[in-house]
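Listed next as structure tokens is one chain, alone, in the form predicted alone.
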Amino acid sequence: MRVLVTGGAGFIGSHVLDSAAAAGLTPCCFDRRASPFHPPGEIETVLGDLLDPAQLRAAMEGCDAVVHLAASADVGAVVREPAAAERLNASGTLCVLEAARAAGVAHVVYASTIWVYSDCAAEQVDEREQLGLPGHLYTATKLAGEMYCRSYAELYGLRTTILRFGIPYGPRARAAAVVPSMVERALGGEPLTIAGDGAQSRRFVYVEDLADGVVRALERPGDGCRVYNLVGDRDVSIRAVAETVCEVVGDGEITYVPARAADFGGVAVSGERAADELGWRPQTSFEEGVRRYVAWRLEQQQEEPALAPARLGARLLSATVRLAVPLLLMTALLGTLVAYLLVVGTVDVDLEPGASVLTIAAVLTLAGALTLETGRRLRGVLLHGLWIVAATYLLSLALPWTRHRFGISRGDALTVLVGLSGAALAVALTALVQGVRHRRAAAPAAAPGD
């Protein structure tokens, strides 16, 4: 069975790829980046945009099933950028379903969340519970995806499975999630912060157990749309999470801050249907899962100091090569043209070198930074052109024969070099910051980090 996994480069997705391969399936990762958790070539990968129907359909050709995990899953990010979250979570799910229908895919597994129970009056719920109108936008977007799955099953006969995930944790988790953030603080000797009184509870689920449940759902019998809760075997309060982290790490202090708006207080979510029909039960206790995560994180910390200089060097080298090639070409062309005009006497220039250098250095820095921020499309192309022209002019002023022709002093030449160095540093730092932002934004997950 060939399975396309959207969001396969993320926390949960990377584990689903592993579980699918271990089960004898042929997984294919669909994401905006290749999985950082797999060596190049180990997992078939298609880079693409979830909101591009043509890319999705092409990626699904020859697939028997799709596991749709890609989502805006950080609740804080959803609050900050609601329109972007709606496009990815709701419209993105519709794009996946439509592409699957067009490509003849037989089965779509959709990752939802137990947050859909956050507005239910009952204290104990299962998949038959009547869901209330959502108070949180994140819940609304995930429920929209569920409704699309039901509609495609009814209207087009597309078999869909909705998996309502408990709160996932474990190795590869993004740092903003509740368990990783507490572990990070505890390892750094900082107090652990709890929103509210900490009594709100969650059904946590260890990520490797969760991935196993996703793979089992791929083989469920029957048609139509079916819903399953994939949750841990007991409720764990946020206060208990903090206490467990302190116990595993060995030390820590707990502090309390005001509760968040529309927070999920927690209900007891049953996972019996998944046990009965999929044969799935969680195998990892919460305490054991935290110990495994802490052990993994400590291993990562030991590797990071050695890898950081290499990663930084590679990133700066890549940015340098990317900018240097067009810059050198443009310098050669314009330099040749200027030299010719000077020789034939067509050009007669009288500059104020200091003012010119400082002005163009500022333009160079701004153009380079904006180009790295915008990246592609017409605006990026125009800014690249401005960057190349400005840099070429500065380099021309720094050359000995142009210094003599324009009457530039040694002090002015030094100003040119300082301006170039400052501009290059600004561009390099911008590239570094942009790379960090992209890495954080491009790490999809399928349930909120809480």
Ligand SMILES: NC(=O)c1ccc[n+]([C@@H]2O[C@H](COP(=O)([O-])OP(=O)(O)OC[C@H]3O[C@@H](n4cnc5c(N)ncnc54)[C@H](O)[C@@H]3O)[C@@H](O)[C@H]2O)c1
The other form holds:
Amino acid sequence: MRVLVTGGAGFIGSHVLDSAAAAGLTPCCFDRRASPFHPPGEIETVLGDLLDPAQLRAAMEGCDAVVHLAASADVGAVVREPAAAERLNASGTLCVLEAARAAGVAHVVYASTIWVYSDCAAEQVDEREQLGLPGHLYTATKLAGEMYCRSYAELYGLRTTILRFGIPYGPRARAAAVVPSMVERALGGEPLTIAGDGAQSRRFVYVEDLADGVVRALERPGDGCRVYNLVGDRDVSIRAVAETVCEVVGDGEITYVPARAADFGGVAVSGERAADELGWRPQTSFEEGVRRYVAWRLEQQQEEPALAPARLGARLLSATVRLAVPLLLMTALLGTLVAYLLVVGTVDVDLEPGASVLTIAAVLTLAGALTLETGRRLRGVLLHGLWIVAATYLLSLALPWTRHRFGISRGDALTVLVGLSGAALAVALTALVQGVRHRRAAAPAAAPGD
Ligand SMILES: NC(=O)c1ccc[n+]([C@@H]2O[C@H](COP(=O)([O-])OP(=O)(O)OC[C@H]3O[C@@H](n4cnc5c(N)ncnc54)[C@H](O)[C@@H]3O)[C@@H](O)[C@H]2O)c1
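The form predicted together with this ligand, contrasted with the form predicted alone above:
In what comes next, the whole complex appears, and the chain from above leads the way.
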């Protein structure tokens, strides 16, 4: 069977090409770019644009079936560019169906998503569920594609199969998806951030299992239009994702930020119909899938020495930015102290006390900040290296030895005031730094896979 796979150079498409070839089918990749996952010549490829009917039609010549995966699959990209997403996801699907009809292709398999259930009231759903009107643009465009598949089956007798994918993960996944972004952070010693309490669950599906399901759907075309959910066999909470990633990577720290608006709470999606009619069940446990993804990611990192300097540069830049904040804080705090000693302490101004406190604080802050950069689980605690600066100063006011040594007067209300404002500044900046870090960490989770 000759099969055209649109979007074959993408995450899922590249696995579909592999599974189809392994099953003895003849896959042909249709994409606007060459597959980065296959050496040239391994898979027949037609470079073209989905929205060009002539190119599509020519590519489908002699094909028995089409797997249509090309789409704007990144939810964030859909929100940024809704018109482009509509053209690609909705009109693009119509182009595929029309080209298939014109080329006499017998069967079109369409990649949809379980996000179509996100507007359903029911907590457990299967393919018979009455779908609600979509609240999200991505879902709207994918549902438009589903409706066109149904219409082409009814009007033109084109056999279509709609596959609603769970949240795919595994080798070759987009870096912004939830599992890759958590793995990346864990490998880089960054905290894993969860929006809300992490109880929201997802039906993940390991991508090679998913590709196998697509091939099974190709091999068993039904009459008319048939819908199947291809999902993992259990719900995995976001908290469990983070814990599994930490366990597999062997390190990692989990932090929580406020829940996002309009997040897909997750419904229990049944995969029974695919089991009954296609004989498909997911084979890979979530833990095993994450292990394989991490192994692939580490392998990939080793194979990309050219990228290493860029990554190193990015890490150094990020470290510098992080170090800059506590150092600025220290300078502000101690600058105030020195200014006080110079301006208010008009009699017998002695810079030694300021210089000594400055040295102690500099060492402590630097140590705290460096640990921030290199430490992992201790990071949260040692962020308070900032606090140590203020505490050192206040302590130097409290202890007779330091008061005597540094010539600081405890009775001087202004000195105490300076110390307290330094502490307040430290607290405020610590909160700010943590807020920025959490926001940065939360960003990838805003597009949980699909
Ligand atoms: N990734 C997910 O989380 C997920 C979940 C459920 C369903 N899906 C669906 O599965 C399908 C594949 O998703 P993916 O994650 O592999 O996406 P992907 O972004 O990795 O791959 C999409 C491919 O389509 C190609 N493409 C885009 N515009 C094109 C055009 N105009 N002409 C030709 N090719 C074009 C891209 O070059 C890319 O190779 C999509 O239809 C998506 O909606 C994805």
